[in-house]
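The data below hold one chain only, encoded as structure tokens and taken in the form predicted alone.
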Amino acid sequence: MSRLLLVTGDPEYDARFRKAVEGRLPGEIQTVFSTSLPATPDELLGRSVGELPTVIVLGPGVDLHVALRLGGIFDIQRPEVSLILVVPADMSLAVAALRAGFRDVLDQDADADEMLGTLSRVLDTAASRRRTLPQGGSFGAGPHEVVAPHRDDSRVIVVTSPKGGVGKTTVATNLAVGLGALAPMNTVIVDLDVQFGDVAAALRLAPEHSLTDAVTGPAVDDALVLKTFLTVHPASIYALCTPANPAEGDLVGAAQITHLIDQLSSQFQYVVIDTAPGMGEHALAALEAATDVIFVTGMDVPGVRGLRKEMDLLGEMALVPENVSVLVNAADRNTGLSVRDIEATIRTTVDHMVPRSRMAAYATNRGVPLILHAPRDKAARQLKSLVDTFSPNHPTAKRGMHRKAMV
């Protein structure tokens, strides 16, 4: 039977709530008279008596900022419990609550019929949701046990290049979208070109939150809250994009990036990082945390020589992970360079050749990754081949030649 838990410091609202619900909806109502909210779902659930509540209503008097934060954690840690937030007549608060993970909102001046309608709708949704969750709707063994999620199979994939203009962001965004097909909602792309990143444009996103929000706000202290600062892309991936104002990039330091990657790798199977050209502090912090690195170059002498220097320096700094790939983008036989020329210069093999494609530029300008826009395009097929190398079922190649070449 359904149980409703109301948290409020307002006895008058409790009386209105009970008058609207009792005898009209099945189940028990319990009220916690308090305006302070705990930091975790486990603490709040511990305040209830008996079985786990089906729906929790955070009523008048609670701190709305704390409530939004707690709602985001509930949505991830305890999806079998549905939350409703009681708010003033403010559309921006209602939108923020729904984005944070609340199942619905109630106007604090709603009449009995409005209360009943909202609660009925959320209870019906909660019942359907619980049927799709493991173990009948609980992730833990006990009614209030919360298991903190952590991944041991996470891969941090850094896409890097010594020079700009080689299509590094195109490679990173297509890789992320491809991995999203392998691991839906378990892939995140991070734009670490903190001043002039293009991931948002390449994915046609208008993010509400940015990288600076993620490393300076409440998400710093909780990886679960961090998820509420990410932007969802229709290809079943998350994105963390750079701020609209380049000056905000100065607020982001290497230590913050290290902490951010650690948080994301505890939550996602794939973390794809698009770095700025060169080897700035943010790129080095990402490489230090990387399990995989993809070096991207074009078919031009300055770019290939720059890649050789980058490989040498990273080898000396011991910042080369075990899994290394070299990708030549916009490959063209008419450039005067061959694959053998490139391999002779960088002293290691080229793993992926993505041919030049007019469709690639068109897809980029539309903000749609090539493997979605034109999956049969010759360049898209090679990018899909890159994605396949990160499949759990793909045989692991020996990378000794690469590591030897860079030490």
Ligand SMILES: Nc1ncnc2c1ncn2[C@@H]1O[C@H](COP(=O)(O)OP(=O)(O)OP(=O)(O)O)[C@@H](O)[C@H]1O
Contents of the next structure:
Amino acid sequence: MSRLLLVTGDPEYDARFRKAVEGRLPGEIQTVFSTSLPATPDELLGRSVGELPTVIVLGPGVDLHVALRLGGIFDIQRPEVSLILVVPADMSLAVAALRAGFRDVLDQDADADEMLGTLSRVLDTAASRRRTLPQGGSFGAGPHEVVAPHRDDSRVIVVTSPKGGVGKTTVATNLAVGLGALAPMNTVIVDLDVQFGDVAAALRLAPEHSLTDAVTGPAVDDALVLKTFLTVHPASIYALCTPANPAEGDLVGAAQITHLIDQLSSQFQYVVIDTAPGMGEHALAALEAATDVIFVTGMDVPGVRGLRKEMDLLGEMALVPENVSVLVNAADRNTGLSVRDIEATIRTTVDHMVPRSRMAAYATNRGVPLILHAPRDKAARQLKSLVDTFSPNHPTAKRGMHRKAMV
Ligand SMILES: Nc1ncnc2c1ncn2[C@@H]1O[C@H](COP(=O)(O)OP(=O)(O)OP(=O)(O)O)[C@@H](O)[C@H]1O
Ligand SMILES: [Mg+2]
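Moving from the form predicted alone, what structure would you give for the form predicted together with the named molecule?
Following is the full complex, with the preceding chain placed first.
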């Protein structure tokens, strides 16, 4: 379990730091209230209790010159501990800190989301670094050896529909942020609408890296390197967005997607995948690796018929994941179609009805998922109950039922 150690003389900063991090990052936080820094890493580590910290943040109040020197010594003597320096807005100081061996710097006035983003990035890189350090070697690793976590209880949830514009991205982004509350920093949303993906817009993110970085280069061989290419969203989730250039996205092949999902599912409890309309190679690769699929349709005859065809085809190709649910979105009484009509056409039950809501479009345009923007909205409440079905305690009563109906 990772540990964060904050060294500062400023109780107000301590309170802000804890508010930003507690419950959103795994592990324990300890604060050493002091402005005087010792000369050596071991002296500083001696002031904390318990296991070796993963990350030490030297906060406001410490002497910055002493901090820079100590950062350099840590880098040589204790490379398994990552240091972050909190600095006033001063570029030259930030550069000096990075040169000295600090892993990152935090602006003194950084808000909670910036703090969370920096800390999670440094924690991920620290985990990767510790894995490659010699075991029990000159670093005195002792009880803090880190083994790369590999989970097998992960849920890979694909959101798909035969038709465009029915609400896949709305469902996927709301599901992901909802799961972020159940499993903070343990949920990732992947945009596999490689050409025209809009997860970044729906979550108001400006990603530094995209899908292309994640499926090429060093990320391919190391799931922890891959994690550094993800973008952190304030709802305690990660996102992997599509490249800004649609042509670039098209160069990503199905085998790369299969490998990517394998890597992500070894690291995250929930992998939510948004797809382009229809059954392109990326969606099929995702479905092959999925544990769950959510079929989304609107309340219109062509959409519902299209869904039936998609279900039939996937059944023939044996690409139906273990758990299947059907979500009717933008449901409206005045369409002339009833739930019974839809169920009769698709020959299986409808699991979720998300009503049409004016707030949905507003939330999309604001880049804030509906369940965060207007949690009491009627559509938000249905999306929240979709999230709850993925809670580890929820009985998966419908498992297998749809499959039987579909094949
Ligand atoms: N329940 C709803 N009520 C009203 N509007 C909705 C609802 N769900 C989604 N919308 C709106 O419908 C539009 C399309 O939704 P969204 O982008 O989620 O669909 P999509 O299936 O991902 O589309 P595409 O196939 O183009 O990727 C958005 O403007 C969204 O805000
Ligand atoms: Mg979409």
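Residue numbers count along the first chain shown, from 1. Because the structure is a prediction, the values reported are computed rather than measured. For the two forms, the rigid core is made up of the largest set of C-alpha atoms that agree within 1.5 Å on superposition.
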Arg47 C-alpha moves between the two forms by 2 Å or more, core aligned:
yes
